[in-house]
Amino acid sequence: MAATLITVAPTGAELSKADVPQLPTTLEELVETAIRCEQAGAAMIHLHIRGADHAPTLDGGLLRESVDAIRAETDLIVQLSTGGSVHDPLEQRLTVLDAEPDSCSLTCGTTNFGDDVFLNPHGFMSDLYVQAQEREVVPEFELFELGHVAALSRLIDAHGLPFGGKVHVDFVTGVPGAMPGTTAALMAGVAMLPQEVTSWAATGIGRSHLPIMAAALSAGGHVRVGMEDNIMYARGQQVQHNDELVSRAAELATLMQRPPMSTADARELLGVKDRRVR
């Protein structure tokens, strides 16, 4: 069976530094996290950026600085979130591409997000899709609902394949109000994927972290882990560093005879443009 692409999502936009002091929010913490997670088996990092006050930000200078710093210190594929915070305006979310990441998230529809609504109307998705094509950035299509699979097909039908010619999706499960973090829900989504999809991954939020990871690995999918999605390693035991979650994913993948994928193989899998300066 194929090797496993492990993506680490170290920070997110929901948790506060005051509540979770070990959450990496500064540039130095993000670079240190990236280095350790690459050593543990990750091949891609999914970034949300925080400002000096540790609050989520889409500041273009900070985004560019983070991309450049991680690219200089690791071989990880650098993926920027275009979701930012659920409160960020749509037009500002498009400016994330100015930082020239290797990849960007592209959420395929509006979804309930706890007590909030994560807004992704079709026009915004379409604009992001086309701009990513033009800037040679590989999108990762985030699917929070089964209806998002149909929205993905609509985008491909309208605009053709994304840059790189590959279509990689990530099922984000277990968000309160969205697709549940169950094997049944995940497999329903996988069964619906259009033929253009070349690879898929899954994310389990909170308690669904381990069951979804196991389900994805057993079904030929890839995995995303990290403190953005889950801060508990076990009952009563909080995660102290993102590399703990990456190491566990790497151990389980290896046990399943699907060892962690190298960064070079991950770049080939996703069709990523090499922006590294060597």
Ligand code: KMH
Second form
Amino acid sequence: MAATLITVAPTGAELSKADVPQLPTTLEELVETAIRCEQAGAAMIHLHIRGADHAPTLDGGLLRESVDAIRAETDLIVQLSTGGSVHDPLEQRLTVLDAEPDSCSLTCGTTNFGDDVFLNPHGFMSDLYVQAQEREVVPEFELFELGHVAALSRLIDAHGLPFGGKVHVDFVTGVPGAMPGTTAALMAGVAMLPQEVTSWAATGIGRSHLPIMAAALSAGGHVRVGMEDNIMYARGQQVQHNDELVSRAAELATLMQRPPMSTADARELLGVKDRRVR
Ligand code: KMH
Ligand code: ZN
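Let's see the other form, the form predicted together with the ligand, since the form predicted alone is already up.
Every chain and every other molecule in the complex is listed next, the one we just looked at coming first.
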């Protein structure tokens, strides 16, 4: 059985440090988190950064500093979020690529996002897709809705394959108002994937975190875990560190004969450019 790519999404843009003090928001906390999560079995980090006030930011200097620091201290594939927060302007979300990440998220359409709307019009997606190709950054296609699978096909048909020739998608399930975090919804999405897709992963928000992880592992998919998606380890027990979620994913994957994938194998799976400084 194939190994499992475990991605950790440690921070996100939604939780506040005041409410969740253990959320990693400073550069020091992010690097410490990256190191511990790599040790626990993660091969990729999906990164949102925070400013000095712990609020989400797309500051170019901080993004670059964060990418460089995590690259220097770990072998993790560094994926920057281009989703940012629902309040970030589209033009600024495109500038994330300036920080030269290995990978970037690319959400395949607009979606309900709790009480908000997460905006991803076709023109923005196309610009991001083409700029990622030009800058040799591998996109991870975030699918919050079944219609996003069709939007992914539209992008591939219009612009060809991404840099590296691989197509990796991540189903983000269980966002209130979007695709539910159920095995049935996930399997419907998997069944719709176009033939160009070479690997798929899934994450479940909140309560759907564990069931979606189990469903993905059983169906040959990869997994994303982390406090961006879920801060409860169990009923009444908050996650204290992201590595708890990575360790649990690694244990379950190993139990299912699909042990955590090495960073070297993950780099090959996703076709990322080697930007490591030796
Ligand atoms: N924070 C959400 C609005 C991504 O990182 O690309 C979007 C998000 C997706 O988290
Ligand atoms: Zn994100």
